[in-house]
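This document starts with one chain, in the form predicted on its own, laid out as structure tokens.
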Amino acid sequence: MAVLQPYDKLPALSSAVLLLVGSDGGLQHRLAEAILREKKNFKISIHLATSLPLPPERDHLRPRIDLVAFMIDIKSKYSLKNVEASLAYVDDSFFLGKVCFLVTGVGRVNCCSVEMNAIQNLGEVYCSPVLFCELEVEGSQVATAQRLLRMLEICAGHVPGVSALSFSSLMRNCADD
């Protein structure tokens, strides 16, 4: 099984690639469409996967992935287990600013099946930011799309003077305050 590598391919000019990994395909599609509707000055490709590893037979056609967003549905324990199992197929160097955890369904905390501590610990263990959102609400969906798009722009190297690692570190420090 192939491990996802961040620097095994050359980047394409004025483009960025986002990989959304999660068990809820409907939310993935909704978020991907929201991201593609946003105004941007570079070409974006969004790939969807329910879990990792990705199929090795198409590896030679797959572009370099700039950001991996693991989607965890707060009302599904399976969603968290799926993400935890997928993390084994991500190279350690991806966790230097090119991974984030996107927790969906936070508007329905009363229906919560996943412990918030487990999600926070996941972010701490993998040194990656945890973003909370509600993709069922249009305004939150747009805000989440804009936030991921900005992170993707930084991770792809399109923002001079800001690296993915420094941005990720800044986000984690802001969350700790």
Given for the second form:
Amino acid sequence: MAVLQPYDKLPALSSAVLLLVGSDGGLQHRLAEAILREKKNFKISIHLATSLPLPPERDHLRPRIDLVAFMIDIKSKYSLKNVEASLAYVDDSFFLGKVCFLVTGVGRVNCCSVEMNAIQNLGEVYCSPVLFCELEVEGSQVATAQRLLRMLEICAGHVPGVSALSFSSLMRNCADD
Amino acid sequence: MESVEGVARTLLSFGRLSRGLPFGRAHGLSSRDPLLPLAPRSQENADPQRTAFLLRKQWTLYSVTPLYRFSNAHLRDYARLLSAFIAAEKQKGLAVEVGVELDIKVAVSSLPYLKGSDQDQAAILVQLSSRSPASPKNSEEKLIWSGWFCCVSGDDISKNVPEDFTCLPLFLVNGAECYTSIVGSWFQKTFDCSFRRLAISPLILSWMAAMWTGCKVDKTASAIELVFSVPCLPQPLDISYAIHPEDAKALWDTVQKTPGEIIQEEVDVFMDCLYSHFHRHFRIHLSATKLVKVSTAIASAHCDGIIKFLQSQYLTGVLMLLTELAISQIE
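Return one more block: the form predicted together with the partner chain, after the form predicted on its own shown previously.
Below: every chain and molecule of the assembly, starting with the one above.
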């Protein structure tokens, strides 16, 4: 089946799998390396893809994916279109906290090609948190890696008492109240 | 009046969106608001002869914070003080051209016809002209630098500013950078304001392309040209995409639903049509590149904050948009 399913495979012991989907391979590599550098007490494996669906030939070798992070570069409208097209290949039950949108390149406001409203809409329509970061800056890179790692830990079920469903509280905005 | 306020409100929100606040939402804007910036309307009562000197010149854009204790009545005094300042800078050896001894004359004047509403401040023009001491006394003075402050429909900022401040948020410069820095530092010292280069993001440039394509021009218009810069390549590559103005206008007319109103979706559809046409022929995704320059029959704008006005009838409309950008950069 071409659609990504959250529970069609058995989980492995003490490990978590992250899938990064985005049109910029270099940024994905940088983020993946930053995540792997972080201290963690479980085995982590990061898969990189430019778009979905993933090639079906290797499907039996692929482990169960715990968190999918869609990367949108604010400087490129193409990356937003790519992500929107890929969202169709993700099963609905993934959107219960196992998907997040990562918006990169926000440090350079003057190179903005993507409208903020469109991204906020995407987050609302798919009920998933939207994280903003600037991967060119060391500090932001490390902070984003730590955040994603923590989210991954929760999505893989390694934190007792906290489930991925609680990520919806991340999206509550004080302006709405 | 209400429609003007509505436009002003949405113009402000458009400005805030374009800033792309990184960690949070744009304040006071719900995601379901359509954006309605005013497309430049043809200004029939603007005298084309008076504004002719502003056209077809490359102007570099700056945003200026409000000026403290600036008065329209003392323009001659300001001109005198500024020329004394320039002479002092030359004495210090800090500025200007090496070798050529130029006698620089400063003229500061007001342009009352360049404003959007009556609450706006009249535009102020500063001109530096020189005459070489070698040439005869009554020879023509050569204009070497000009800069003008203006505020067109800047109600958002003029309302909130205390008594002694004058709001002229947009500054346009044509001339050598050395003079710009001298004049800028004099204004900063005298009126406690600050200048910042105004950059135009690709998002705003695509709005300009859509808005200006839709404007009616009398004579045969020049082609709409979009210049893109391709990132992440070892050698810099620029792609220039020229579109016949009538084709572009026909496309825009099919996209735009309500005349006089433009929303983000319409601009997106317009640009996507152009990008997919290009992709069909050249297999290049222009949406992955950065739009750096837009040239239409009305005006041409570069992302570094450089503008060229080409039609006097739409001058005020374009200035309104630029004032909006300058205000959003100040705030």
